[in-house]
Every structure is written in structure tokens, then in C-alpha cells.
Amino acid sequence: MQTLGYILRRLIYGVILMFFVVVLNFILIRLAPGDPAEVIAGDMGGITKELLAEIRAQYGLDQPMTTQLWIYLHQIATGNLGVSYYFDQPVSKLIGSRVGATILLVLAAQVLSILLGVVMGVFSARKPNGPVSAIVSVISTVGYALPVFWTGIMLIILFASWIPVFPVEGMVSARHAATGWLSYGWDVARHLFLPAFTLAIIFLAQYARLSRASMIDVLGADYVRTARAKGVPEMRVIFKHALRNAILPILTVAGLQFGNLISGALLVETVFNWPGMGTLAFDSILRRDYPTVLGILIIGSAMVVVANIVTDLGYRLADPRIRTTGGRR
């Protein structure tokens, strides 16, 4: 019952947070330079005062900002994200066709960065002054310093010109579009590797350094020395006794970094032409497509809120002390 009540409270806080996110983003986008009516009129072949007035009236852009905000909030409350100015389709349909690819990329990068980062940190913590620890520190520093777009471009050059092993564009090859699910899944995995690895590098560096520092502290604890004195195998001491307590800070950082992961994914998608929300956001921003940009921001914010709730639940499962105190930290 405590866990259920905790989830309900977090959901209520999430709804309140989403309200302020929608209002703030709506105001900031409307205050940004540029007029979507001029962009639409330009695509129609000519800009006249009469045409601009007609377009503004059609999309409600001639009304005061407060009226536009009230109408938009009412639409959001009914589950309607509006209609795209440029694509002339429901925003929910546009995002629905792209969000799956973004979630796949984000989850793959998150899992890859956590697994590799934790393994690197654990083995470097066993001998903090050894060569493995030094190598991990160098890799972490370099990985953290590299911008994701630069890393993506370098990987495209490497695997498109020098070592053509992985596809460098899109999500699936045209020749595999109509084949069986096993071949299709393998083709998607091959296309996914480079974008996911590009996105995971910077976060892998953070998790490696964090897990290394956390494991060094935990390995010096009394219960670890007691387990070793009892003859417990070293791998069991590390992965069963020490890692369970050392993983708690990593879970916290993973939840906090999820928003940055989504932001990075939108940039990586543009570099690799991955058919997710990133390319849609890029096109929508250039064309001043307010409803689509707002819809992407709302979905991205909702994903971050859900990820934080899941992270908190994972934290409670990993640390029984939190459950016994009713979620108070």
C-alpha cells in the first residue's frame, strides 16, 4: 500500500509539472522570432497581406496569446495535440509514427551505457592504482569530452568509407522491409548500433567514473571484508554484496540524466537520419510548426517524468531501507 500511495503521489506531481512545462513551452515558442503564417504562405507560392490574414485566422494565430493558450490547454486535456501547420496531419499521428524509434534508441543507449559503464567501473575499482583503472579513467575523460554530433560524424566516416561494417543511415534497409521478423530485427539492430553507441559514449563515461568511485567506497566496508574473511568467492563478493549497494547512486544519476539522453537522441537522430522524433523536431522548428514542436516537447517531458518514477521505484527495490521508511529520504 505504501508503494501504491507513493506512485499516486508521484503521478500527481508529474501532472502538475507537465502543466507548467506546457505553459512555459507554449509562451517561449510564441515569443520566439518567426511567423509560421509567412512560412506557410511562402510554401504556397507567394506572400500577400490577404493570404497572411487568412492563414492566421485559419490557425487561430490572430487571437491573443492568452486565448491561444486556453484553447491549447483545453485540447491537451482532451488528448488532442493539435494539427501540424506544415504536414497538415494530427500531431499525435506524426509523433506516434516516430516515437517508437526514439524510445528504441534511448533505451538501447541507456542499457549499453549502464552495463558497460558499471562493468568498467567495477573492474577498475578492484585495483584503483592499476593499469585497468588508468585506462578506464582515460576512456571516461575522452568519452565525456567528445560532443555527440562530432562522434557520430566520425563514426559515419569510419564505417562508411574505411570499414563498411554497419549501416550509417536510416533504421532498416529497403531490401529487408518485406522479409521475416528475425531478419528484420537483425537489420534494425545493425542500423541501431552506431546511433546507440554514439549516444551512449558520453553517459558510459559518467557511469564508469561514478561506479568506480562508489565501488571503491563499498569495497572498503566492514561487511565486504567479513564476506572475504569467510571465504566467499571474489566475484560473488563484488557482484552480489558490493555492487547492490554501489548501484544506488548510478540509479539516481540514470533517472536524472534521462532528459539529457532524450535531448542527445534528438541530435543523434539528425546525424544518422534515424526516423525518430529528432528529425521531425528539426523539420518542425525550421518551419515554425508550433503544434508539432509543442507535441514533441510534451511527449519528451512525459517520458522524463515516467523515467524518474521508474527510477525511484528501482531505488526502493534496491534499498529495503527506503521501503521501511515509507519512501522518505
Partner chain sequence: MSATQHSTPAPDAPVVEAVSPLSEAFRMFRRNRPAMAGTVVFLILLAIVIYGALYGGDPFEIVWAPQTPPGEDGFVFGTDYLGRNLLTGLLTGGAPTMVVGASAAALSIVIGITIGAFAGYFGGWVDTLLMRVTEFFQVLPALLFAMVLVTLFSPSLLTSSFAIGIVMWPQTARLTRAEFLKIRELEYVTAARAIGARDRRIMWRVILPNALPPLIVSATLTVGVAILFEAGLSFLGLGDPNTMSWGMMIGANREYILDAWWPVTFPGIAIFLTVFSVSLIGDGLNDAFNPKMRER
Contents of the next structure:
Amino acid sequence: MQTLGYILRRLIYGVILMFFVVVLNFILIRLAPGDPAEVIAGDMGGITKELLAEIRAQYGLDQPMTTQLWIYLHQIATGNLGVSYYFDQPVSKLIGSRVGATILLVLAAQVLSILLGVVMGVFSARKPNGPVSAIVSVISTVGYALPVFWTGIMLIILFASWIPVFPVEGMVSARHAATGWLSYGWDVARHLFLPAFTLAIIFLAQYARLSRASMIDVLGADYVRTARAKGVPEMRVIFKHALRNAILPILTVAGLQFGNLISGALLVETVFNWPGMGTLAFDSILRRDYPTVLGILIIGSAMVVVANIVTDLGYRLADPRIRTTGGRR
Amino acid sequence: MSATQHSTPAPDAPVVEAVSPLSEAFRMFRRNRPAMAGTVVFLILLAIVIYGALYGGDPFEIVWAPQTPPGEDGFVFGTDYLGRNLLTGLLTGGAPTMVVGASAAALSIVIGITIGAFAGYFGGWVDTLLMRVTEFFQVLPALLFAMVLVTLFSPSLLTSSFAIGIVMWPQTARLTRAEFLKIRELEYVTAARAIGARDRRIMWRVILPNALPPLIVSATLTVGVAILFEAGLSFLGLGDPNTMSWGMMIGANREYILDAWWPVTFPGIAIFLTVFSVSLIGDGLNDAFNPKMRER
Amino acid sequence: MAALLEVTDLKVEFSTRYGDVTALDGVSFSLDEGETLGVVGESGCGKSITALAVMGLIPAPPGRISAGSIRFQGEELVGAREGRLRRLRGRDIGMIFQEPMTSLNPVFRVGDQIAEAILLHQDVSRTEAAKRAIELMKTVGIPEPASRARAYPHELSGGMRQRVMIAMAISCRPKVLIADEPTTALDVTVQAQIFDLMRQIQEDYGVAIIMITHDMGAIAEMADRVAVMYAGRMIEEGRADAILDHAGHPYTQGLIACIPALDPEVAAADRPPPLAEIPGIVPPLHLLGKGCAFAARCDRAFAACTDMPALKGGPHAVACHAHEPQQQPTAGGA
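Give me the form predicted together with its partner chain now, not the form predicted on its own.
And the full complex, kicking off with our chain again.
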């Protein structure tokens, strides 16, 4: 019951956040230099008078600001993200065909970076001054400083010419197209590996540092000593008693990382030609196709909002102290 | 937090109080080898960038055959897909990266500290409101938002700095708020309040100097992230089109990576070294300010 | 009769940034079945290290047992394999810690935490272990044990948590129970209840208890015999009543003077200040010299105190140059 009410409150708050994202979009279009109708039509050369008139009518651009805002909000709320005049398609349809690929990439990178990061962190926490720890901290600092798009390109050079194990471009190979679910899935997974790994590198570094610190903290906790005192084997002390607690701060950070993951995915998708929202954003920004760009901003923000809610729920499941005492904030 | 900071300073001289732990931290920093290496590398890069900005030449000028490999025909780093000298690009391409990185970081730090300080110091509805705003900005995917801002207002060094600064401040705000929440309860703040110091004075002259150590560390890391952001925007072709930058070099040459690796590799190394040296400095500062954490 | 637990000349060293530091030096004591040994001293004098050494839980590195022996039922534990020690821990030697607030794992239900100890050492099913956990919780006086077993630690009071810790420690009927400051973090009324519970368990289970405390009052309450520690060494040992009545070492006398008296009139008559304190602090271990570590704080220190005094003098042993074994302590002086 408590959790249900909590979810409800979080959802309402998420909707409010999204409301402001939409308002921000509205403001951005009006702030941009030039006629809003032309901004919406984009840089496509030879904009006809008819098209501009159509846009003005649709967005109510000859009406007062508040009415315009109301029209815009109404549009978005009914799932109408506008029309991309460059692609000549509804934005919602454009994004809909791309959003799955981005979610797949982002989740794969998130899982990969958390898994690898936690393993690295746990091993270096066991001997904080040992060689493993030193290597992990070098990897973290390097990983943090690598420009993600450049890492991607370097991996492409590496895997395209020297070790052709993984495909370096796209999401499916043309020749394997649809020869059954299993081979399709395998093909996608192979294509997914390099982009997901590239994206994971940045976050891997942060998770490794965080889980190392958190694990060192927890391994010194009284309840870990208690576990040892009752004869729990060391591996079980680490992976059951300690890790369950050390994972909590990692969950919090994982939730906050989703925005950054989407940002990173933007660059990685462009490098690997991954057919997600990032390549779409890139294409439409080059074409000044603002309805699409702003639609992506809305959907990207919505993804972050949803991810935050999911993480908070996960946190509540993982930490019984929060379940009974109410919210975390 | 060093224990010496808990002594009660005269409200007139809080800056003096903050200097002694800072100079102690400086001493520890100098003994930290990776941090000193980072400092040296960064200073060398900075010198190269300044030299390049002054005497580097025109990076857009086509000087030789396209894709000349490094070392051939007197081109140390070779030429790019149009036959432009990569050495010139590398020398001049650092300036926009560093300028935008530094000014964007400065902007985000100023916004972040201001918002965080007000939220943490006043608490109550001010805190709630400001933190909601912060959360709102954290919901927007930062790079995407920066891309939108830059395109809407046409790319230039100024818009890049502005856009990156606008999207990066929430973390600084959260950190500042946490520090202010912690410090405002300490005795010397109560003491300052007791002798009738005004809010403004307590915030900026009493609390802020004592909150500086973690903020300096975070500011350093912010510079690193801002540089990566600039590089990302330029890579996507959203930097100032009239200024050559490392990110732009990578973006321009990326279609041809399988023919020529060097036009992409060298600028990437330059970006990496810059960010890497900055984060070594940040780590060193962190260790210097939190001696207890060093054992970890 | 061989003692249940026999510790001889135990030496524990830690490597620190100040070099190797001796945390325990020449600690010897024995524990018979069913008796209670009190180990007393201020914080930092090596009581908890002694307990951890017996459990085989000295964090290594940086710590190590560099000399001496720990024999449990005749079996040498120093240098024993970790697997062997692990099977002893929790089954034959149980331990209760000082902080019930932090000693239980916050993310697991308390019943499961007790059951885990049972499952580790006994060949029983999960349901059986859970059932026994509830019985144990009942034994240690937790009301409504069946529903409390499903609670998380933060949902219980400090006293209840300490009872859970005790239930966990006795879940496999250990022969030795080490209690490291079991009541320090608790309210006075709860302290008394926990002491009662421990006495009850000792009677029912016949377990020997090593009771570590800084509080002479707790010693008076619980202990048969007492070992007083200072700066990693034992400085006085003997029967509890003998030591409480005729403490030989100036430090022990100081500790006794620190017991708050309940009756102010008695306090006024017996002791000069109602709540005395020993001036100074326990010296940091890396600064210890060759002489008696207490000399700097001792009002009876004299020239001989620059040499380390040996623990000597029969059943009631004292390590103090100023102490004459046959005399009353009041006669001792420089």
C-alpha cells in the first residue's frame, strides 16, 4: 500500500517535470532568432508560403502566447510531437522507430558498466593498497578522461582492420536479415557489443571507484565482523553480507547516470551508425529539423524520468530501512 | 574536513582560518606524484596551446597532398583528408577546447554555487524550489540539451560555453547545498550569527571559505567534463565553424578512418591528455584535502 | 584439569605508518568451563584485540599474531587453518559486540541472520533453522518472537537488537561466549536486563563467558575472575572480589574509584570525589617506551618504573613496582 502510494506520487511528480520540459521546448522555439514558423519548418530551402501558413495555423502562431502554449501542450499531451518537414513524417513515428535501439544500447551499457565496475571495485577493495587496486584506479582515471566518440573510433579501427570479430557498424547485417529470432538476436548482440562497451567505459570508471569506496566502507562495518564471527565463509561475507549493502550507493548513482548515458549514447550511436535516437538527433540537427530535435529532447527526458522512478523503486526494494520510514529525500 | 576548521574564527577573519588548511593541502599535493605529473603535463599542454594560438598558423590552409602519413615529407603528424597540416591543427585546435572548457566550467560553477548556497543556507521553501529546479535540469539529457541550445542560437565559442555551462551546474549545486547544510550547523557559524553578522556575510565570508575544499575538487573535475563536452559538440559539427578544434578535426576526418588513422588519432590523444591531466590534478587535490581518505 | 581456553604469552603486532606497533604483549589467561572472566581497561588498551585474536579475526594485514599460543580444548588456534577457525567461530566460540545498532546487517531480517548461524554449523533444513531461530529469540526474552523474526534490525530497539545478537551467538550452544562491551551502548535499565539474561544463559547452557568492559561496575556484577589490561599488557589478575576489595595496581584502583556510587553518603565517606577520573589518557601504542606504560599517569611512579614490571604474585597477580604482594595496597608507596 505504502509503495503503491509512493509510486503514484513519483508518477505525478514525473508528469510535472515533463510538463516543464515541454514548456521549456516552447520557450526555446520562441527564443530562437527568427520567425517561429520558419524555425519549425527548418532549414529546408524553398519553404513555401503555404507551408508557413499551415504551420502558423497548426501552432496558433497568430494567437496570444498563452493560447499558443496551450495549443502546444495539448498537442504534446495527445502524443502529437509535431511533423518533421524534412523527413515528411510525424515526429512521434520517427522517434518510435528509433527509441528501441537507444534503450537497448543504454541498458546494455548500464548493465555492462555496473557489472564490470562492481567486480573491479570489489576486488580492489579487498586489498586497498595492493596491485589490483592500483590497476583499477589507473583504469578508472583513464576511462574517465577518454572522449567517448574517439574511443569508439579507435575500436572501429581496431576491429575493422586488425581483429574483425565484431561488426563495427549498424545494428543488423543485411545478409542475415530475419533468418529466425535466434540468429537475429545473435546478430544484434554482436553488433551491440562494441557500442555498448564503448559507452560503458566512461561509466565503468565511476562505478569502479564508487563500489571500491563503498565496499571498503562496508567491509569495515560492524555487521561484517559479526558475519565473520559467526563463521560465514569469506566469499559469502563479501558477496552476500557486504555487497548487498555496498550496492545501495551504486543504485543511487546508477539512477542519476541515465541522463548522461543518453548523452553518451548520442555520440556513440553517431560513431557506430547505431539506428537510435542519437543518429536521428544528429541528422535532424544538421538539417535544422527542430520538431524532431525537440521531440527527441522530450522523449529523452521522459526516459530519464522513468529510469529515475524505476531506480528509486529498486532502491526501496534493496534497502528495508527506506521501505518503512518513507521517502529517501 | 580537517579538524582545525572547527575552531571558532573571528567572523572578520574567516579567510585567514581557511588559508592554513589550504597551505597544508598544497604541501600534501606537491608530494603526490601522479598529481604533480598531471600538473606538469597540463602546464606543458597549456604552453603549447598558447603558443599555437599565437604562432600556429592557419589550420584550414591546404598545404600538401591529402592523407600524407605522419613523418613523411616533413609533416610530423601528416595531413588530413583535405591535405591540411595536422601539426597546425593540433597546435591551434586546443585553444577553443580549453577556452570553452574553462569558461563553461566557470559558468556552471558560479550558477551551481549560487543555487546550492541559497538552497543549503536558507532551507525551507527556498531549498525545495531550488532543488526542484536542479532536478528539472538533471532530467534533461545534458549533451542533447546543449546541442539544441547551440543549434538554435547558431554555433560559436560563446554559445558553446553558454550551453555547456547551463547543462553542467546541477552537480555543483547539489554538492554546495550539502556542504552548506553541514557547515551552517557548526559553532563558528552560530557564533557569527550571534554577533549579528548578516546572512550575506555568513554565506559568502564564513561558510563558503570553509566549503571550498570539496568545491575546488569538483570544480577541477568540472573543467575536465566541460572539455569533453566541447570536444563532443565540435565532433558533431556543432562547434564554432570558423575555429579549428581537436574535436572538429576528429569529426571532419571520421569518414576516412579506415584509410588514414592519424588525423583522428592524434587530436583524440590531445583531448585525452588534457582531461587526464586535469583529473589527476583533481584526484590529487581530493587526496590533499581529505588526508584520511588516502588510506583507501 | 586442563582449562577450556588457555592463552599464553600472546603477542599481536600491527604494521602502521609509524612502523610495527605491538598491540598486545605477553597476554596470558585461562578460562574454565562455566566461569566468567572479566577483562577490564580503558579503550585502546587491547581488550577487543584480545577478543578478536581468540576468534581468529585479527585483520591481517596489517595485524598478525607474532608470538604466543591460544589453546581451545587443547587445540592450538594460532596458525590454525582459516577453514578450521571458521568452523569454531559461531559454533564453539560465540561473540557479542558493543554496538547492537550497527552489528546486525541492516538489509536482512533478524530471524534470517540467526538462522544463518545455525545453517552454517548444523545439518538442518532451512525451515528447521528458522524455527530454531524463533525459539532462540524466545529464549533471550524477545516478545512475539515469530513476528519479530521477520523484522529488520532498524525496527527493533537497542536492547532487542542486543538480545538478537545474543541469540545469534548462542545459537549453536558454544562453549565460550565473548561479550565485547555488551551493554555500553544501552540504557542503564536495559543493561541490567542484559546482564540478567547473560547470567541466565550461563546457568542454562553452562557456557564460559569472557566479558570485556571498561566498567568496573559491570565486573562487580558479572565476573568470577578479572584481568586488568593497560596499553596491551595485563597488569593485574585475580578473583573478582579480591581485586574489587584490594586492588593492587594504581590503575585498577583508579578504575574502581570511577564506579559511580548509587548512595551519595557512602560515596562521600569512601572516596574523595564522588566520580573520580584517572588523569591523562592511554598513550598511543607507537609511543610506548620500555618502562611501565602507566608511569606517566601514576602518582606513585618512581625510578624503578622505567623498567617494565612483571606480572607476579600468585592467584592475585599485580604488575607494579610499587606494589608489595603481602601488603594492603594503601601501604604501597614510593
